[in-house]
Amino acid sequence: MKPAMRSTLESLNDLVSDISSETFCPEVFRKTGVFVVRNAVPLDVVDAWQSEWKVFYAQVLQKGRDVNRANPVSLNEQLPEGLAHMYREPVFANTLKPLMGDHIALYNHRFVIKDALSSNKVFLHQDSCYHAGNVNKCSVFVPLSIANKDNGSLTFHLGSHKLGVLGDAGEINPASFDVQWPTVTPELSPGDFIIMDSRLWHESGPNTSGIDRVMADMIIQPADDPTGQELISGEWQTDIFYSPKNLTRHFVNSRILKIVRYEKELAQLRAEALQVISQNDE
């Protein structure tokens, strides 16, 4: 290993203990990729938010949920009111200010979830290879229950971020690489929340411990980005804009339009294969 990088990982290990405190330090976010804020939004928002939370479980979730095979962890139903914005309490944009300046905007809001549905483990990735847009975009997380290795907290790998977008989407593999990142599970509990780089590879052990881990997930950009569905702080600085959602539609031909059109060949031959099969065995 490179002594410059030497230096890197050994200053990435000293700033472990560093990533974690009431006071987000933007110099740490910055070279590790992931910050935890403890016990930043107020006590009564949180309160309401798992109120609201447990009706909607009652009501909805309780009877079953549409996994998403794709991504089982990411909840598909329509999210009551509160829950759909709570990316509007001002605590996340005035944390994220010193990162993205005063004009802040809304990329994307899901829950993901560790429950029955969807206990297993979450393979190493990074999030901005799937995102559209500009690059500068952050994942705030926000749990409205605990969140540790036995219900499938996430896992960060320190420092990935630098490498930037990797080129492809899918499961990393850091045996390829020469460095190997220092990793962090922290424990969190509601009030707390984490900011995390969307470039940073993170992943998720499963649920072993039958304890729900509900998390809610929103990605936040600068507001000059021509994808931003909502305004959160300040004032646009794009009059340009277009929706993220069903990229595919933008293209003519493309890698998942490939996939896409493979996989429908794939089934067609699979389909023919057994007819001639079941023909055969008459």
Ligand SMILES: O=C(O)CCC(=O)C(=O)O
Given for the second form:
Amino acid sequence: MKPAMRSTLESLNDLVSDISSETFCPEVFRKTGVFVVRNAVPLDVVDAWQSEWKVFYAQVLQKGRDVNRANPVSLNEQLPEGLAHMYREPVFANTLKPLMGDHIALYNHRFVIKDALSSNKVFLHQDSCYHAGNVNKCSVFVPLSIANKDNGSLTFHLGSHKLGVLGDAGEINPASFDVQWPTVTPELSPGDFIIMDSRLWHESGPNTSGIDRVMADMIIQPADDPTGQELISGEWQTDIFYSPKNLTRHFVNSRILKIVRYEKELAQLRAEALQVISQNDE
Ligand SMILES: O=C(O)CCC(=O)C(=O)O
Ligand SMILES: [Fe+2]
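Could you drop in the structure for the form predicted in complex with the named molecule? We only have the form predicted alone so far.
Zooming out: every chain and molecule, the one shown earlier first.
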């Protein structure tokens, strides 16, 4: 192992206990790629979000939600007004300013939940390969429930963001690398939030306790990114924009378009084969 790599790892192991505090530390975050800000969201604000969630869950989701086939934890349903703009709460942009500067925008806001319909583990991955625009984005995870090992809290591989974007999208094999990152699975309470570099490797275990794990995932970025959806602090630093929704429309051909085409061709071949079999049976 090269000497420089050894010292990076040694300092990461020392930082495991520093990634969680009531005060965000950008120096620690730059090295680890993740930070847990404790007791940071005002209690009355969290209470209101939790009440909104309870009503939304009982009135809309309980009846049988439309589980996202590609990623079951990612909620498909339209959020109610009281949860649709959580990223506007000033604590998030104010906390991110030392990292991103004064001009900050939203890339995407969604919920990731582990209830009875999405209790399985989420494989080890990084998010950047699924994003458009610049790669200096961060997820801000805001739990509205407790999150711990028993209900599928997130595990982070500290420092792995330093490898950048790995060039493909999917489940990472950590054993294929010379370097093995320290991992942490922080326990969370409502009022805490996590800041995670979108390049950081993360995963989560199954929900075995049956206590729903409910979390917002707001992806936030500097306001010079042309994929910004809404300004949350300062001024826009770009006058060119494009929407990150439905990205395949910008491609004549692509990996995703090929998969879609191959799946259609496969379905067609299957149907033809079944027809031949049924004709032979006659
Ligand atoms: O909700 C989780 O446990 C992980 C979700 C996630 O990382 C993702 O959808 O990118
Ligand atoms: Fe992710």
